[in-house]
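Heads up, the chain below is alone and in the form predicted on its own; it's given as C-alpha cells.
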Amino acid sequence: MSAKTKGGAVVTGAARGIGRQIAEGLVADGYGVVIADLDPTTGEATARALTEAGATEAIFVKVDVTDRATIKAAIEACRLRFGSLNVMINNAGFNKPEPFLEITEKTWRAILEVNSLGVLVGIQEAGKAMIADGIKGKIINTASIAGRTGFPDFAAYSVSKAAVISLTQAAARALAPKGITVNAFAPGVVATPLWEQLDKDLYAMGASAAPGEAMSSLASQILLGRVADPKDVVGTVKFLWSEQSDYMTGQVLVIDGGMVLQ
C-alpha cells in the first residue's frame, strides 16, 4: 500500500454526478480510489483529473455492475494497487420513466438488474474481500427518497431503491459479526446527468409541458427551496465512511432538503 493512502475504495458509477463527487471526497480524504464505471472515456478522464487534483491516486476500471466478474476485477485492482479494500460505495444506477400502466417488462428488468442486483453483487464481493483481508470496512449504498415513497412515472426505480434499503439492512445483519458496517444514503432531487435525462424523458412522454418543468415542479416540494448539487451529498457520505459512524449499521440517511418527511 502506498504510504500516502488510508487504504482503497471502489466507487461504482463514479465517472460523473454523485459518484464522481464521492470519489473526489475519498481522494481528498487520503484513500486510493477505483473509478468503477461502464464509460471508459469519461471514467479515465475522471481518474486523471482526481489524481492530478487530489492527495492520492484514482484509477479507472471498466465495470458493468450486472456482471459479477467485472465487480470482482475492480475490487482486485483496488487490493493490488492500494493494499486493501476499505470502502465500497455501490452507487451505479439509472432510471427510465414510464407511465405506471405502461411499464414494460424490459424496463423493469433493466432497472432492477442495475439498481438492485448490482448492489447485491457489490455488497457480496466487497464483503468477501474485506473478510479475506481482515478489514473491518465500510460498505455504503446509494438509495433514494424514491425507495421510501413510490412515484407513478418511475415505479420500477422506486422499487429498485426500496430493494437497496432492504439489502442494506440484510447485509448489515449478515456482516456485523465480521466488523463490517453497511449503511445507505438516500438523495432527493440532485442536479446530475441522471436527473437531467429524467426531466427530458418526462417531457418526451408528455408528463411535463416544457423542458425543465418536471425538475422545477419537484424543486417546489423541497423545503430548502432548491434541488441539490452533488456536493451537497458528499458530507453525509464522508460521515458514513469515517470512524465517526463506526457504531452505526443498517441505516439510511436521507439527504433531500426536506422533500420527504418521515
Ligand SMILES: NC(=O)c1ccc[n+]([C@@H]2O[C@H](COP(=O)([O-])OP(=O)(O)OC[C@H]3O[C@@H](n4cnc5c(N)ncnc54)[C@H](O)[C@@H]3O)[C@@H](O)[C@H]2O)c1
Given for the second form:
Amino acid sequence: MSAKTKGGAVVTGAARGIGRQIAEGLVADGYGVVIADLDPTTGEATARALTEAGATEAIFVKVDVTDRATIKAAIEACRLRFGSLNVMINNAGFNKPEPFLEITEKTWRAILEVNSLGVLVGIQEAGKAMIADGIKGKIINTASIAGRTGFPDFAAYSVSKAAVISLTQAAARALAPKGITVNAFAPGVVATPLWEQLDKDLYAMGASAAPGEAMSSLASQILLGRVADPKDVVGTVKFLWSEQSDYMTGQVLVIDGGMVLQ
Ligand SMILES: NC(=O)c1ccc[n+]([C@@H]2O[C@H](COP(=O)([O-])OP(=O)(O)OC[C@H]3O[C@@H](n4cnc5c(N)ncnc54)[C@H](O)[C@@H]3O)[C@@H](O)[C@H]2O)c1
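Switching from the form predicted on its own: structure of the form predicted in complex with the ligand?
Shown next: the complete complex, the earlier chain at its head.
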C-alpha cells in the first residue's frame, strides 16, 4: 500500500465533521490516512467508507488526544502502514458553553486538556517522528475564529483556540530548523455535530430563544450569508498540506465567510 501513496497522514477527530472531510481530501490526494478518534464505531465506519471511495487507504486507530501513548500509537501505525508520517492534522476538539460568570474549573480543564494540550502533544509526537525519519513534513492545527476574539458563553473554548494559535507559532519556530512547517486554519461557524450540540446547549441555558436560533443569528453576521459546510474548509487545508505552501510557517488562515475581520 505504501508504494501507491504519497506518504502517510494522521488526522485527529476524523471520525466525523471537519476532520472526516479533511481525511477524505487527503485520501483523494493520494495519502494513506489514519483516522485517529475517540469514537471507534463512527471512526471504523469512516475508515471503511473512505477506503472504498478513494484510491488509497484509511485505517482507524482509537486515540484520546489527551493520552500521549495513544497519539504515539496512531503515528506508529501510520509509519508502519504507509512508510512515514508526512502530514499531521491536530483537529480533535469540543466545546461546552457556560455563561461567563458561571464557567467552572471542571469545564475549563476539560476543554483546555483536549483542545490545547492535545494539540501540543500531537505536534510534539509528529515532530519527533518526522525528525527521526528525515521527513520535511507538514503539521496543521485546527484553530477557530474563537481564538481571535473572545465569546462570553464559551470563554474557555476561546482561550483553548488562542492557545492553538500560540502553539502554532512556537512550534513553527522550534521545527523550522528541521524543515517542518506548522500552520493553522481557523474556521468560523461550520455545520457539524459539534455545532448541533452547541446550538442545543445554548438554547438549554437560555442564551437563544429557540432551537436553531443561535446558529442563524451568527449566520446573519457572516458576510457571505451562510454558515460553512465542512467541505468549505478543505481547499484551504489542502493548500496547507501541499507543496504550494512550502514557504509558509507559523500562520493562521481564517475560513469564516467574512465574519471576524482581523
Ligand atoms: N464546527 C465549527 O463551527 C467549528 C468552528 C471552528 C473550529 N472548529 C474546530 O474544528 C475541530 C473539529 O470540529 P467539528 O465541528 O468537526 O466537531 P465534531 O464534534 O463534529 O467532531 C469532532 C471529532 O473529534 C473527536 N474527539 C473529541 N474529543 C477527542 C479526543 N479527546 N481525542 C480524539 N478524538 C476526539 C470526536 O469523537 C469527533 O469525531 C474542533 O477542533 C473544533 O473546535 C469547529
